[in-house]
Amino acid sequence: MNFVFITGTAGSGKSTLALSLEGRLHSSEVDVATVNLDPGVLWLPYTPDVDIRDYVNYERMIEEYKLGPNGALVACVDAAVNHVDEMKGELEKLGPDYVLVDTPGQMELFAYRDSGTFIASALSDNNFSVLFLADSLFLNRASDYVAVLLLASSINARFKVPQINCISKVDLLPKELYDRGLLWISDPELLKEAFLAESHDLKTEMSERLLDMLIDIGALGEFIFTSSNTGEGLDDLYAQMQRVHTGGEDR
């Protein structure tokens, strides 16, 4: 089983992408299973094959331990560590080629806690990649996009596995911003010029040095433009998943 953990900024469309990507893999006759790791979600656009909500109860956490909403989410994700073997057993019975894991809406709940990295490693037997998703709103300004690059790099530093970076909802972008975003992705120096044109102060200088470092070590990588509404980018995304997990083969 090849695991792809979908993480990213809040509201970027992780669950919707999981649904669209599931459909894309099915169209290639690839067996796929979905896992929901968000204990607080009330509704999902897909029906998960494995669901953390079957093992931990968000509302009960709030009531029994007198926790706030965020504290209860943290407690649920931490408690899920005790149920990894059970979730893994469910997946082994299904035996899919790919497992799409939809992580909590708040990225920090999964990505920046030890419980998140443990769940990823234990559930997948260390055979996993990360799909980082950012909303196309971050292409409105160069400084916003630089912030996304830093977030993507921090995720890569946390998990230290192959990572596929995507921009979501590109069908909502005006053509001017769409084309400019593609230029920023293909030519980091153009991004740097636009970034410095916004302002120049001490904070900008620090960010500029960080951006220079990312450019120098080639850490920016490629961001795939995707749309769950139109299907744009799903072929490229699946092709990248194949390269990461199977050397380009369908399975």
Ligand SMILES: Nc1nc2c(ncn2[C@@H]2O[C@H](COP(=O)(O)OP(=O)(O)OP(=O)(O)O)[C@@H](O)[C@H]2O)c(=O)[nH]1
Contents of the next structure:
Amino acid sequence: MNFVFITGTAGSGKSTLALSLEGRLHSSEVDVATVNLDPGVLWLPYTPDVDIRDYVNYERMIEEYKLGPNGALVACVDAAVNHVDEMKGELEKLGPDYVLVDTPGQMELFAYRDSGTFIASALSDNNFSVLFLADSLFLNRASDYVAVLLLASSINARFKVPQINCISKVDLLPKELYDRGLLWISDPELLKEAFLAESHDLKTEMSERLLDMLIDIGALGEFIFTSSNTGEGLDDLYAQMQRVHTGGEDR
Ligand SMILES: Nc1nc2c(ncn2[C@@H]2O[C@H](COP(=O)(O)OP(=O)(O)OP(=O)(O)O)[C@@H](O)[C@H]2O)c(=O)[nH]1
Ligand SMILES: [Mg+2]
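Follow the form predicted on its own with the form predicted together with the ligand, if you could.
Next comes the full complex, and the chain you just saw is listed first.
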């Protein structure tokens, strides 16, 4: 079982991508299971095969421990650590080729807490990659996109596993921003130029240096343009998943 943990900015389309990617894998006759790790979600676009809500109760966490909404989410994910073996058992019964894991909207909950990394390692026996999804809104300004690159790098530093970066909802991008975004991705110097043109003061200097460093070490990598609405980019995304997990074609 190859695990892909879908992380990303709040509302970027992680859960919707779990559905559209599941469909894309099915169309290649690849067995796929989905896991919901968001304890607080009320509605999901897909039907999860394994659901953290079967093991921890968000509402009860709030009532019993008098926690706020985020504190209760944290407590739920911490408590879920004790149920990893049961979730793993459910998945082993299904035995899919790929497991798509949808993570909570509050990215820090999963990505920056030890319980998140523990769940990822234990559930997958350390056979997992991270899919980082950022909303196409972040292509409106160079400084927004630079912030996304720093965020993607911080996720990479946290998990230290192969990472596939994607921009979501590209169907919403006007052509001009779409084309400019592709240029920024293929030529980081153009991105830097645009970033510095927005403003150039002491505050931008730190980001500029970080950006230079990322360019120098070749850490910017690729961002795949995707849309769950039109299916754009899902072939590329699946190809990357195969490269990461099987070194080529699945079958
Ligand atoms: N136009 C467009 N809308 C999308 C796309 N993907 C998701 N959306 C919409 O974006 C909104 C958020 O989608 P979700 O899949 O719930 O996003 P999420 O990242 O799981 O959200 P949280 O878990 O709350 O962080 C919904 O209204 C989706 O219908 C897309 O490719 N194109
Ligand atoms: Mg979601």
